[in-house]
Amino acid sequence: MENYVRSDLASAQGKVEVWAWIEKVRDQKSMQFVILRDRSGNLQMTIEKASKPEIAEVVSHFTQDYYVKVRGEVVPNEYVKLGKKELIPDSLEVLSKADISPIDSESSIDQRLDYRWIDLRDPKKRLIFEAQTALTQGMRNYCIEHGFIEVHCPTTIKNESESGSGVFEVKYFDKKAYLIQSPQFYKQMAIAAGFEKVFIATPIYRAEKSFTRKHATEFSGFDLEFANVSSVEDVMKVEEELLQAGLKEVNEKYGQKIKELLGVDIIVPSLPFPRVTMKEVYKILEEECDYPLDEGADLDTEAENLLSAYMMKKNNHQFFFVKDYPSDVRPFYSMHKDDEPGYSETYDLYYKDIEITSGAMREHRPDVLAKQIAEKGIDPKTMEENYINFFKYGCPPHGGFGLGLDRLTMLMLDIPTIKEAMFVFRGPDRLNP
């Protein structure tokens, strides 16, 4: 019995056993040419009908995406365009038959999402998630190298983590619970526990009927929280270093492949990222963009687009921070600025033209926190047991931020919509597959 070495297609040489998809079949009078596909790439299999009639008969029934196991010999052939080599089969076994695909390159995004597992067989789309894996690895490595502890938290919570709007209410036995809008409470609980530095990767839920290219009702969050923060600048510094580490990992592992298949350059950002305060933003929008906003107002979509274009032109940098937001437009757990009444130790981070992060120094004084909760129209008593109590037994000043991993991936690779940057998309009108 001959020995066949199990191999992927890209590295196959000599006597091999390969498991692969059928990509394409050319069935000629005396020869068959089959393109095999696996994650590593493609390989041509060549069958001479006269010498391998049993295999030729099986191949004659192939359609795209049959799955097969082939044993044979890979031999050099200068006439084969695909890698100058071909596989001559000794045996072939069909492991899975395939119906004709219900989607093709002309199908709409929603049709393709209905058959997402077929849509993702495209190597370009698989590359999105290879790049996302590298991005996450780079950020995770940064956290571990800088002494962060990874914790895993529940995705159900007794009280709303942001406000009463935009949350999914769920039945929890005989009680009412909510799906988390962020792991905010749990990150801060870890700081109160003395962990000092934590990060959490978790699903996040937003019950918002938004149908934009950047919104989803469930997405992957990557959150950090850390102690001994003296101002929001400490938080911003960590985030820019984190993102530089993540994008560097992507560029080193997949930069060339992303350029070849997707036509996108991965730019590893320089430090520090440009910064602008909200007071400066109001001035820029009025004087440079002819789009005045009342002081104290949040940025609307048009303001974000105008500001992004201005900052890119001024700084030639894909990222920029907007800091010191009005307190009224930030969550109750944000630290208010002592020297600027009405403003807070908070920021948003923009990547290209879209906001990817909200970050802040947190309020850790329980009496002040209760007051700020009440100012947001929430009864502090409902937050006592599972939030305010965290800070009654001593807690260091701290801060942190949360990244939407899917939105970050979309922007990194210039993907038109978040629907294609997520493994499986969830939106207001989509609960399948």
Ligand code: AMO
Given for the second form:
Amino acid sequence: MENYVRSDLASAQGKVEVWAWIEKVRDQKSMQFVILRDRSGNLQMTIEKASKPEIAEVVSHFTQDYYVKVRGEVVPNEYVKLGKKELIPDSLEVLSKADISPIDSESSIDQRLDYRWIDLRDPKKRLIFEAQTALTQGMRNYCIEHGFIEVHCPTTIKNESESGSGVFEVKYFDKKAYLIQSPQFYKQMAIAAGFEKVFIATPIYRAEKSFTRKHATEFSGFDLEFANVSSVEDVMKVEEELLQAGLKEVNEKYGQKIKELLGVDIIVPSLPFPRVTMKEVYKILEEECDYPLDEGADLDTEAENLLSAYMMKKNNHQFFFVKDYPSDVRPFYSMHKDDEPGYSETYDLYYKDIEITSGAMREHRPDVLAKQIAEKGIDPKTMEENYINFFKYGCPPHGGFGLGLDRLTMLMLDIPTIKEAMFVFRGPDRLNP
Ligand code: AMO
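Would you mind giving the form predicted in complex with this ligand, to go alongside the form predicted on its own above?
Let us now look at the entire complex, which starts with that chain.
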């Protein structure tokens, strides 16, 4: 019994055992040429029909995406285009048969999402998730190196935390619960618990019937919260460093491959990111973009597009912060500015032309918080036990932000829609697969 070494296709040499997909079969009169595929790459397997009739018979039934185990020898052959080597099989076993794929390169995005697992076999699509792994690794390393504790929190909650954004109701035995729209309350609770610095990676749910390139009903949040913050600037500084660390990791690990396969340059952003206040934004929109907004109004999509174009041209930077929003357009938990009535210690971060984060210094004084909750038309009593009380027994001033990982991935790789930047998309019309 000869020894075959288990190998992936890219590093296969000598006597090997490989487990691989069938990518393509060329069945000729006396020879068969089969391209095998695995994550590492492709390798040609060559069969001389006369000398290996049993193997040739099996191969003659192959269609794309059969999965096989092959034992054989890799030998040099300068006529083979693919790597100048070929695998001559001694034995071959079919581990999985494959029906003809229901999708191809002509299929619509919705057809492809119906068969997402087949769609994802394309190495270009796998690269999205390889790059995302490096992105979260870079961000996670940053958090750990800076003393953050990772917290895992429930995805169910008794109250809505983000008034204004839709919430999914779930039956919780004989009670009603909601799916979290943000880990907001839990991360602030960790600060009240004295953890000082926390991060949470969690699914987040939004019951919004939005059909845009940037909306999903469930997405992945990467949230940070930390103590001893004296202004929104302290929060923004952490976020720009975090993103720089994440993109640096992506660039080091996959920058070249992303350029080759996706044609996208990963730019590791320089610090500090450009900043603009909402008061300045109203001026820019009116004077530079001919798109006046009433002071106090939130940015609509057109304003976001015009402002992004202006900021990117002016600063030659892919990111920019918009800070000091009117309090009226921000959630109740935001700290209002002492020196500018009507404005708050809050920000949004834009990457290219889309918002990827909201962040803020929080209101940690329970009486002021209750007042702000009431101003949003919510009875503060309903939020006492699972929110306001966190701040009654001592709590450091704090702040944090919520980063949408799927939007960040989409923008980093210039993917046209969030549907393709997520492993599995969830939208108003999609609960399958
Ligand atoms: P916000 O509601 O702005 O803030 O959400 C934070 C970030 O989450 C992403 N995001 C979405 N991604 C995909 N589909 C959606 N429907 C969607 N909605 C939001 C965006 C957005 O910037 N609690 C605050 C954060 C904080 O202050 O810490 C919050 O949830 O990238």
